[in-house]
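As a starting point, one isolated chain is supplied in structure tokens, in the form predicted alone.
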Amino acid sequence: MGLATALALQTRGFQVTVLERYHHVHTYGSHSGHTRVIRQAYHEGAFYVELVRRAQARWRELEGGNLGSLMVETGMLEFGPPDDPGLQGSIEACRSCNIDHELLTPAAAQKRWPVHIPSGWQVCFSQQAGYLKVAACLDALRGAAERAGVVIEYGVRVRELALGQPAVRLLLDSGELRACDSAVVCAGAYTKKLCPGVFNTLLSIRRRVLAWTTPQAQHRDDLRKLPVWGAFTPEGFFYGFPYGEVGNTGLKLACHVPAGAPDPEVDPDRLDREVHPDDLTPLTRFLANHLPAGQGPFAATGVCMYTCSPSEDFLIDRHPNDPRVVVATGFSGHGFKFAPVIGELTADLVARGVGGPQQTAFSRVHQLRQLQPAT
């Protein structure tokens, strides 16, 4: 979001800066595990999809005629119980939007792919969506801002934002205070840290394990073949991709929203990195009962975090403290597919003080209105 938002920016006629704590690619965030979905059926709200439309078309130009290089194409596989509302909501998207769809009854979904899906659950395939491979996504993104004129900082962490005053001013780690005329806080999990108050009311961070199996040799080339796929279950939503061999070679899958309580919420600096065996045990029963060729020993794990507002809508908006300082956050589980079209909406905050349509869902106000008990 940030590479995004310095290259919509700069384009403007800003001269930008981005101060990046970790690395150009690194496990510290949010954006790891290698690959993310890219969907128009969007069951978290229809106003997504012209968002996402926004946005394939922004990866397209990214890859700038080398096709797959960035974004693949393999449609969408949705399934789940008829009462889901999640499911229900995608469906809902598909026929309201003009999402090419199909609904098809579990037995006709289990011809084509090695899924298996109680009789009686609903089966939703959408064409447009697929998957981002992500390296190669910032890797674009970067070269882009930097063509236009991007200066990019690693392994500079900004400790505090010193509001109020005449500049805006950075506080880093290294003593050193950098003054601005604007600032942008694209922080994911650490955004709590550098904008106390509010920001640290609406967000909660929490834990998540992606896996990749390896299944056996038979079962490889029908997995290859899988679309991207997310299983509305009484467990929990499920999600995942083909088999493939983009960062980890193997099927990589993971568990969106697990049911029940919410789990606990995290210290991004606390993180604990380590996938113990009942991080695993949902996926390995969740593979026993509906994708069974999927089933085998785990090649790789990985933890990343989400960073997630009341909503679960994203929250772009300027801070209660200084409206110089934009903070841009709470992309978490469906966010990094949009980051072009993200910096876009930033960038219009930060250059004429306002967003999109979308803006009202995005901003502080509807958050907070989240929170407050239903009378």
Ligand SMILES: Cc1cc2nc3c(=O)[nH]c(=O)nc-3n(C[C@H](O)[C@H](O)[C@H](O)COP(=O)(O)OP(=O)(O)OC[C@H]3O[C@@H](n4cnc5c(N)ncnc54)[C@H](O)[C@@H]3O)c2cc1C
Contents of the next structure:
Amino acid sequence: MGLATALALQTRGFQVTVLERYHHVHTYGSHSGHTRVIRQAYHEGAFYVELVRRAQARWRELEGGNLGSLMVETGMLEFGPPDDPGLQGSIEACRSCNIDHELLTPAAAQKRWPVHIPSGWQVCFSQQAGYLKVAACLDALRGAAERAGVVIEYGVRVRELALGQPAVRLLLDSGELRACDSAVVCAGAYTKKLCPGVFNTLLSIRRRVLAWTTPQAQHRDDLRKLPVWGAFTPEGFFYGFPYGEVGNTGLKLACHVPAGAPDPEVDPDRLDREVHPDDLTPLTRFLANHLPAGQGPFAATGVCMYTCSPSEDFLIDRHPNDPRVVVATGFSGHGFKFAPVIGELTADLVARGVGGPQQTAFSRVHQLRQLQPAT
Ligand SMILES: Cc1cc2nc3c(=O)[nH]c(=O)nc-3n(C[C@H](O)[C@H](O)[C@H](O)COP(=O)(O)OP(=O)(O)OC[C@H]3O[C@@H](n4cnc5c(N)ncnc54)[C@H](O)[C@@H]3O)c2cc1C
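Structure of the form predicted together with this ligand, given the form predicted alone:
Full assembly next; the chain just shown is listed first.
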């Protein structure tokens, strides 16, 4: 989000410097794990559909004619019990936003893909979906930002923001104080540390585990033909990718939101990065129940962090103590696909004071309301 915002600000005439604690691709934040789903059938809210469409256009522009180098179209398969609000939200988004889709019976879906879907469940296949190659996307954003004139400094950690002074000042780990006219905080899971106060109250950091299995050789061709998929099950929302999506690391799957299991808040500086057998049990069970062809030894695993807002909508707003500071956060496990558009909305908020028609949904006030008890 930081690179995309820097690019958008620089093209609006600002001179931008990005201060990055690590590098533009690493495993200590929220973008690790090689791939991210991009889909138009947006059960989180139909107003996101327009933003996804804009983001798809931006990723294609960033590909510069090298089709598929950043974004691979596969379509998206979703299934679940007919009364699941998430599945119904996806189907509703397809209908209300004219997204090409098919509603299938479990039997018809099982003829096309190696999935097991209980009879009585609903299945939706939507066309305008696929996955993004994370490192390639971030390389492209970095390249475009640098070509536009953005200066990127790696290995620089901002320790503190000094607000309410004549200039915004950033205290770095080195002890240096940097002054600037305005600052944008896109620190992912570390935002709470930089912006205590209201953002600390509004954000919660969650640990998520990713895994890649090594399916048996005879199933790999079928698994390669899978679209990206999402399953709304009583155990939670699981999702995954075709086999060998980037390189040939295996079959990637994860659980977005576990149902009925503890989901404690974590400290990003003390994150348990080790993957334990218990972390993998829900994935193993999911494969046995719904994607048996994908079963096999785990080839790789990883840990990543969500920065969740109360409503799981994004939070892009001014800092309450200093309007020259804008904070873009709360991407709640579904922000990556939007990065170029988030950059534009955030840059507009800095440059013009308005971030777009979604600004109300992405405001602090909206999120604070979610925390108030219903009357
Ligand atoms: C397991 C998992 C699966 C996901 N799947 C999807 C998906 O399929 N589709 C989708 O659209 N989204 C998905 N997401 C969400 C998406 O990846 C995130 O919303 C997105 O990466 C957030 O970007 P960010 O820039 O806010 O955070 P990050 O990518 O973490 O970047 C924040 C940057 O700030 C730097 N930083 C932090 N603090 C400081 C400091 N004090 N000084 C200097 N630099 C600092 C960090 O080093 C980091 O590089 C997923 C997330 C996870 C964890």
